[in-house]
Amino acid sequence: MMRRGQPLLLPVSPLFMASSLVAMLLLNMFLSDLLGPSGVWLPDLLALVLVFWNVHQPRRVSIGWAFFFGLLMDVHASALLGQHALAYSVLSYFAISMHRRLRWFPVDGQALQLIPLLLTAHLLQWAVRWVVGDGLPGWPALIAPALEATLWPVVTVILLAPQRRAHNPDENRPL
């Protein structure tokens, strides 16, 4: 069942869910060489493309493909091996484990429900640091997860704008 004035839509395009993927893990490296550590308030669009594709599909992008591209992240990044990986990973389970009640709330409830999420992402990666001796990153971090549940309607609109369908249907088309 779906809810009220909800579009059907096309099957996605498995090209255009890696394409997505790869960009935001692309997107994220250079945003992170350019400010280095001055950029812990970014958002890990990384993270949300991943929680996007969980809710959305969650049998094509499971957690296998969140840890690996966590992996990606902190082989880039010189973290701890693992940390990012640990945050994706534990992200992708929460957002698999509630993409269906998560897809019954409106686009901004979404947002508002994914803040736990996202922030006990952040709060994983912090507590690794932690405890390897890198110290906590200070209050600016805490912007992090709140700029990512702000660009989730963003995100969404971008992400489901390929399967949409048209507007006005053509006579000659059964659906």
Second form
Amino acid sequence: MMRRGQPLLLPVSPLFMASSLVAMLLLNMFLSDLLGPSGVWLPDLLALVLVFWNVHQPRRVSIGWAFFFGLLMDVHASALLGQHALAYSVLSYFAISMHRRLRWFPVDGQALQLIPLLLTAHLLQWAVRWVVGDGLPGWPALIAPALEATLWPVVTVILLAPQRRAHNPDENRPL
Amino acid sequence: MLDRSPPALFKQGVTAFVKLTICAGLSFGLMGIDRHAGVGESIRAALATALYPVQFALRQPMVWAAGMADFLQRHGDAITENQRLERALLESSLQAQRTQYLTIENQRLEALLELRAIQSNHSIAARVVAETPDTYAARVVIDKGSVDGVLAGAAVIDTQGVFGQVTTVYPFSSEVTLITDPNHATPVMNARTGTRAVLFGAQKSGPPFLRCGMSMPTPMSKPMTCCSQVASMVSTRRGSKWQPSTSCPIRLMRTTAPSIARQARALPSPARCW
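What about the form predicted in complex with its partner chain, after the form predicted alone?
Below: every chain and molecule of the assembly, starting with the one above.
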């Protein structure tokens, strides 16, 4: 069962999945180092790519991986240990539970539906820090989930590109 | 060969909800034990050590950029700075002579009172390599760790005076909590009157300033030069702005080399500030 007009895809390469996740972790680390605490509005690219693989390959990238990457982000950001891990786990859970429905929608519709999900992940982190007594991060933090949702179509195009190649390569045919 | 396989009917493995419960439980557990000596610290240290080579590589471009900016610093600035430093050196040498004299005198008096001699402070020079991305705390990362002899709780000073305190030590790097951090308290004493107070950072709203005891917001008028001056500022409640370079790690990296006093106890006790 699939949406009318949706192209058939090649199988995903596990190496590509792993390297995209690691690359986004590195990019996240680099950007957050560059901007320091003022980069509170930065989109969490790692979370976005995790959601992408949760939606498209829920049986390969699951909640355990989300937890592991969250833990790494916690240590790098010197945040409360478990803060990102919890947010990513919850994000991953909801992404997996809605993955069948989500894939019936066009990409912009998917982005729209992901806004509450991404916002929840951020809200969870703010709530955790607020409960611990660290206060709230300020209004610019609201930009982050919006940016993430905006980047969803871009991420979809890039990460699905390897699977959209023809399954029988032909030198004479374009694409 | 297409990416469509029939869903597994029976061998689905653990359900997502169970996985979520386990991961969320682990997360809450980690939050509970974080920043406590023992398990939390060791988990953090293990992961940080594994991440260190990556972090080191990622931070190099920023270190190079800072180096370039330093290289391109104007010649005039350097001359002015040099003149200022010469004046400062002159003042310091006078002070040093006086300190030396006082130390000798103190030793003599201590010998008279049969007190044990106070050991001089050893210090380790370190560089600030990054500011932690966590929005809620004022922390920086320095390039010396437990391998270099850094101990948790050591006080960190720069050319302006007390800078912060080492809160987390990893093998090759450490995290320093600045005195402007809202959760950090520095015991201070007025050198003249002997009034003791506790200095809290208050960075949450607006520009950075320090708050002194009794939750009275007191922006500082002068940069902190030493503990006694902080104390006097605390007691007189006066001033405008203390700039701990939190907004500009590059400048910090370029100009300051905070040296860490290698002391077993945390901050100096209020009675003996630096």
